[in-house]
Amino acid sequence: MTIGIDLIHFSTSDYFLGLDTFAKEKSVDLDKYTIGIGQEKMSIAPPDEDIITLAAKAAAPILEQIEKNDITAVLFATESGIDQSKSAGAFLHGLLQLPNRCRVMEFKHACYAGTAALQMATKMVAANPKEKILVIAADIAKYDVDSSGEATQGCGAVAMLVTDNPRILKIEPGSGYYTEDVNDFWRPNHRETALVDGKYSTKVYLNSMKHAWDNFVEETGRGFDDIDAFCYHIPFSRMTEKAHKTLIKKVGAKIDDETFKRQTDAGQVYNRIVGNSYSASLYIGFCSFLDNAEESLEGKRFGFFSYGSGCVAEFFSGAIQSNYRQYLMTDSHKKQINSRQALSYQQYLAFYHSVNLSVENIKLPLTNKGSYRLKAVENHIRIYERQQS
């Protein structure tokens, strides 16, 4: 049985903050960001955009291509959860008017949760090939003003339809895992912004990757030379370079600069101008690779490294299917990115740090240009609406 990603689409917000604007505000050399961490822009969600509206925007184009009543489960991965009890997927289920004969669950483990949801979906389809599962990874990366993480903020959502006989990616059996109880990144319940020890987190990320790789090789028998391209979790784009260099050194591979770029570069294009999207970032990177690779990827094997702080890591692989290009949504991805509006630093502060959604009642101004928006909070209940295009 072949199981994997049948369709995939991502969304981001309608606004961005340029790192040139950010660097000028902070009186910092722009090279610190464009070269140091490999970032140029970060998508910024307005107050009436959240993980539910981002997820709906990501999923809608997939639902337009299938019979949505065939969806049997929604697995929603996020670390930007909006309720301690009710699943984010339940809000999404109602907003998209999905069938009642459907299961909904929320997954959380920092940036790893999207992979956890994807892998569970494959097991559900293996148990019942009739299943058609909508996997969502959606997050808004937000840090304190003037913190070390502020320049790596961003937002995005990815929707993946997981089925039997997928048209884009066959997910291969066997993964490598690594878990360790560490404190490199965390967000207590009372905080809206995350806390991070950046240098320590990078160290744990790379150590986890090496252990997960060893387990992957042991479990699958596949090695570095069996993989054509690599997608890594990307908190900032330079992390891909760090990770790939670490893996190459570990396995003792000898590759030239051109091969290095061919194996990784296409997957960084979107992240450089969207910013961190936590659980979605690995899969936005995959979309980026599919959309921006210069050569056909048919039959190519991808290696995926998923990392969630705290920490859980997984390395797995998948094979690109024949005729995959005709099922991509490249035009939609690029249109979203190219149509974003630039913000001033003060506008960014007003969007990201000036609205308190924990209050009992609030009506939100219309700033979200997408088809779905958070309209209000009434008696602590979030109210969403679908807007006319």
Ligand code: COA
The other form holds:
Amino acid sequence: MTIGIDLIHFSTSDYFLGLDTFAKEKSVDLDKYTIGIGQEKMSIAPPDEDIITLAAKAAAPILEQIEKNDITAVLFATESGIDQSKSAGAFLHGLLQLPNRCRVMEFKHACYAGTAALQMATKMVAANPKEKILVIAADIAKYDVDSSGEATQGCGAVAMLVTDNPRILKIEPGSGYYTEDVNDFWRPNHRETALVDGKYSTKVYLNSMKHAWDNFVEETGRGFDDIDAFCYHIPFSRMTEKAHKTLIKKVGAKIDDETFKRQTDAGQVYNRIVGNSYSASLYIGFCSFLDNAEESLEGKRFGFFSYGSGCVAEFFSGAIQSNYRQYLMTDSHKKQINSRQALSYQQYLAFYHSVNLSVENIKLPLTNKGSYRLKAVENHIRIYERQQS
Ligand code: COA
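In place of the form predicted on its own, output the structure of the form predicted together with the named molecule.
Let us now look at the entire complex, which starts with that chain.
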């Protein structure tokens, strides 16, 4: 049985802050951002955009291509949760008018949760091949103003349809895992912004990758030379270079610069200009690879490294299916990114501070230009609307 990603599409917000604008404001050399951390822009969510509207924007083009009543489950991964009780997937289920014969769950473990949801979906399809599962990973990365993480904000959502006989990626059985109770990044319930020990988190990321890799090799018998391309979790795109160099050193591979680039570069194109999207980040990187690789990827094996601070890590692999290109939604990805509006630093701050949603009632100004928006909070209930385009 072949199980994996049948369709994949991502969304981001309608606004961005350029790291050039940011560098000028902070009186920092721009090269620190474009070279040192590998970021050029960060998508900024306006007040009426949240993980639900981002998720709806990501999923809608997939649902247009299938019979949406066939969806049997929505597995929603996020660390930007909007309710302690009701799952984000239930809000999305309503907004997209999904069938009632459907299971909905929310998954959480920092940036790892998208992989947890994806792997759970493959197991559900293995148990019942009739299942068609919508996996969502959606997050808004928000740090304190003037903290070291501020330059690595961003937002985005990925929707993946997981089925039997997938048209894009077969997910191969066997994964390597690593979990350790550490405090490199966290967001207590009372905070809107994450706290991070950035340099420590980079170390824990690389250490957990080495352990997950060892476990992957033991479990699958596959090695470095069996993998054609690598997608790593991308909190900032320079992390890919750090991760790939670490893996190459660990396995003692001899790789020239051209091969290094071919194995990793296409996966960073979008992340450099979208910024961090936590649980979605690895899969936006995968979309980036699919859309931007110059050569055909048919039959190529991808290695995926998923990392969530705190920490949980997993290394797994998948094989690109024949004719995958005809099912990609490259035009939609590029159109969204290219039509974003640039913000000044003051406009960014206005979005950043504008709304306190922990009030009983509020109407939100119309700033989200997409098809779905958060319209209001009424009696502490979030009200979403679908806008005519
Ligand atoms: N030109 C080129 N490179 C420059 C530079 C310049 N003018 N100025 C600095 N750099 C390089 C530094 O040498 C450093 O490179 P290195 O990583 O190879 O050592 C890099 O840019 C970053 O500089 P640094 O001084 O370490 O930046 P920082 O203190 O602002 O921290 C992060 C950077 C990434 C740690 C910080 O942005 C952060 O905490 N981000 C969040 C991390 C995260 O999301 N972790 C979650 C889990 S993965």
